[in-house]
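Listed next as structure tokens is one chain, alone, in the form predicted on its own.
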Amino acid sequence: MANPMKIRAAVQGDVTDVRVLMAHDMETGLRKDSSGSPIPAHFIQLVTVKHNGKDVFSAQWGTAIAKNPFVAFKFKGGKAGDKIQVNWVDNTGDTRTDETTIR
């Protein structure tokens, strides 16, 4: 299982600023190890973010995303104390879900 994500969500006025740092290797499948064998592709394919159970952000990624990806976005309608839930699914079927409370 992957390490927990670092999630920060803060509201200013009617705009909520969300920042997420995901811990993931993000191998492209193009590199080779020291013995010359290809390292299998291992990358996040789908990211979804929910605010109190409603989708506010989603992204489909490929192999071009860097290791330990960082995502930042803003949305309207959040309030202090609301829940933000972030989920990713990688190409091996592994998944991780973490949540935080808007400050």
Given for the second form:
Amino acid sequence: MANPMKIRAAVQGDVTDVRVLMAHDMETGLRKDSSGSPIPAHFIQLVTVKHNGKDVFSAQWGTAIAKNPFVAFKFKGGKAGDKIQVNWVDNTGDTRTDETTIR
Amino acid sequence: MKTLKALVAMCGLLIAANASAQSAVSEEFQKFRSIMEEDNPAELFEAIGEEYWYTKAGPRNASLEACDLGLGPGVIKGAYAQMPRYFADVDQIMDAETRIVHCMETLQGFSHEEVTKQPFSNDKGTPNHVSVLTYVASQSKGMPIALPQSHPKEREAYAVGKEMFNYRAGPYDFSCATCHGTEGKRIRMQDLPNLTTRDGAAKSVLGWPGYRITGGRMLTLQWRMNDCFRQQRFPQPKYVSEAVSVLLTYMGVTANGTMYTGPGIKR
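Now that we've seen the form predicted on its own, could you pull up the form predicted in complex with the partner chain?
Let us now look at the entire complex, which starts with that chain.
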């Protein structure tokens, strides 16, 4: 089971600053464990961020993203109290969605 | 004579240049750390630890809510910055990590072997007590380090810890003080704090527990102390040994009065 994300969203003027910290192993598939057998690839492939149900950010990720990834971006049009929903899907089909409101 | 003077002057310049290059590199490391600290993945472990604190688990199906961290059952705020301290119920000095392990045994009914079978974070994951410790530590963010020294056992722990810190032994005839007893020492590019001074000792408390970027692991002071013993080629202490609590008491008391900044990030 995937662990929760930490999401922060704060509005200043008309620009909302979103910061997301995700808990994920992001294994490349190229590493070996202590017994020498390869650790299977396990990484986030798709990240989607919705603002009040409407897409404001999406990204396709690969194995070059570090463990426990951090994403920050800004968008226009958010207001305090609006909902920010972040979703990721990884290569094993595992997914997690977390939500916060804009401060 | 003239050439000798010039040579001496040149040597002086070279040394000065070397020293400023050294501090410039340290500054770059410092900048890197402060950028990373803004979004420290330690927060992910805080969240897991917080959830575990309130979750019923173990043979007794109990949460850790009644755990006494020295300020009364269930009081977390500021507890980490005041540990290690004396606990009357066990009549010994315990650091935060030892106390959390103790609570998991006494409240939740886990056996000592069960809780400590994986003491530190590794490839297999982060043990619950490490996440709980990270949560507890986060609740002392911005508070002054204030280890009590009122109980005789606490004063004894400080004295014994100081002795351990200065005790030279092992194949290299090393003590903690060999590396951490004077100003301006370093290993490769790492500046070594002088742990016998207040500001130096603060560096041994600050940033722990810490998220190490290499490997993406949450590591604790107990782990760090074990690593110190390993580097000195000493036998490593048993997990949550009182010896480690006592050593942490010496360093913590020396750092008293400085600000604890919460879980940190390591390179």
